[in-house]
Amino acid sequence: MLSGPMPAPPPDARTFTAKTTSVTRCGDDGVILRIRPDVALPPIRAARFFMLRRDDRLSPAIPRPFSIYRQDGDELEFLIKVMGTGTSALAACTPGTTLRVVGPLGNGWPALDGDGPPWVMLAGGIGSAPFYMGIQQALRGMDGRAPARADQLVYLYGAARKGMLYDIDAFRSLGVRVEACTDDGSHGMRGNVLKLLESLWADGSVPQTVRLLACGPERMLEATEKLARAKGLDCWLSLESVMGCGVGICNGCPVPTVPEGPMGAWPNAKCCVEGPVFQTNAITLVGAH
């Protein structure tokens, strides 16, 4: 018998409007959208997200979810891969364009402290979006935890080609170790981030026991989950699920739970409310399709 309360949107979520302050090209097919909300927002945990749409007819009626990329004073930035009607409308914003925004939503990364094994961050393509602030917050310390040192953070970034390693120099400027790989070998090692991690384990430059964070295509996240289970590593995944509402009403973003895990009272978790970040002791992507 199922038990426990149904998950609800976070108490700090709200609906508001925001003005576009800039749109900057990033990589081959991306932009950085910078907005100024008409409400004051407190510091936001990395990997939480917002639902965004233009306040005109150029955007689809249903907003799209985007992880917060950076928070700078009273402005927010989003790293967006231009793929379809909704993202094209956002990329076409000009200074002063009004957006309808819902957020902050979901749960972000855990506190990335310096009291345990190193944190290895695996990003695939636009899956880099939740990591910039994650690194910033780790170096600063959160929730009263000891801050991580720069040498305890390793950022591994993979993409199809060099032009899809979005804003990689900004990550290098944070002072942590950054390693890149591409499918075509145009930048860094030829291969994917899991092969890159295996190579760093093999040469001894990364210890065998690490804590993993990953965001990227679902096949990459499935492979990361399998690797973490095989090696007994703590692992958190930030899922890039399609969402209809972002607040747990439509039930359009189910994620299978681990029956014996902390969310096992229900067969599925809601990615928008209980995620998008999940620890792999709670959910599973392997064999979900």
Ligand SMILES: Cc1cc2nc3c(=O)[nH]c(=O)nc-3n(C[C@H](O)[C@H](O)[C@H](O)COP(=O)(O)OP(=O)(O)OC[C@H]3O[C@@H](n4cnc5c(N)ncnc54)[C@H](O)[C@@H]3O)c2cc1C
The other form holds:
Amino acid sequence: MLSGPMPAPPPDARTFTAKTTSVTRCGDDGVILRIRPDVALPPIRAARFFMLRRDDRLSPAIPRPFSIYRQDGDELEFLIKVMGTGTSALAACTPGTTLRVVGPLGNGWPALDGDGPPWVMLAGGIGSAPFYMGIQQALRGMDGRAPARADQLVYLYGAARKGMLYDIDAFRSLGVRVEACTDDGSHGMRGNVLKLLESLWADGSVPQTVRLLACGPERMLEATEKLARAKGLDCWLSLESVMGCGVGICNGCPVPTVPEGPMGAWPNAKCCVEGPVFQTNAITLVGAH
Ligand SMILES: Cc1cc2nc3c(=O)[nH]c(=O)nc-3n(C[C@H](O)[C@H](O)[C@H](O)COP(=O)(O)OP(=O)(O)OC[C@H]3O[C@@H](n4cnc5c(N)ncnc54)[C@H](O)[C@@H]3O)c2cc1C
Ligand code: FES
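Switching conditions: you have the form predicted on its own, so give me the form predicted together with the ligand.
Now the full complex is given, and it begins with the chain already shown.
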């Protein structure tokens, strides 16, 4: 039996226009897009997202979703990896280009408090975007909870190669432990973030019981889910599923739920309105594809 309200977009989401203030190259194939919305926005929780498109014919008709990377006064920044038409159009914005924006959407990270085991953040490639403000907000305190101390936050950042560890020095400047790895060994340990975590467990510099947060390619998230289940760790994944509408209408972003888990009997959750952050006791990516 299904019960409860239909998942809906968050009440603070709105549609507005924004002007591009700058576009800065970042890494081999990324940009930091900085925009000034024409409405005032309150502080936004890390790992929430916005749907973006240019207000001209260069963007596809369907806007694309992007995590908030940084909020600085009345401007927002997005860390964008150029993939196809939508991201190319955004990367080609120049100061003054008008964007159409919907957001803030989605739920964001849980309260990253200092009351339990350390938080280990696993980021893969462009999956780093939701972590910058996540670290800032954890250090400041979220939802009235005790702030995390810097030594309770460990940021593990992996990518195919050095040029895809986007803006890593900015993460280092946050004052938490940052460790990097690359598939080709061009920066940090050779290997992926899960191998990196295993090595930190092996050398004893990270305790065995941690709380995991992860964002990155689907295979990395599947492996993180498996690890969390095997070790009985609390774990939250921020999913970057392909989305159509971003507001719960098109059914274009299904995420398989754990049968009889906390999300109830329906076999799929909607990533856009029930996520993009899900705890692994509620959804399962393993075997979904
Ligand atoms: C909640 C959320 C937050 C996101 N945050 C960010 C972010 O901060 N920065 C960022 O760069 N991207 C982010 N993404 C992914 C981003 O939305 C896609 O890369 C973008 O929609 C691609 O649009 P495009 O028109 O350039 O590519 P398309 O022309 O649509 O596709 C080009 C190629 O990219 C592949 N592709 C498209 N979307 C994805 C995807 N979601 N995952 C993997 N491959 C994809 C396609 O299969 C195709 O091969 C996020 C996605 C979600 C759902
Ligand atoms: S993207 Fe349309 S329902 Fe989620």
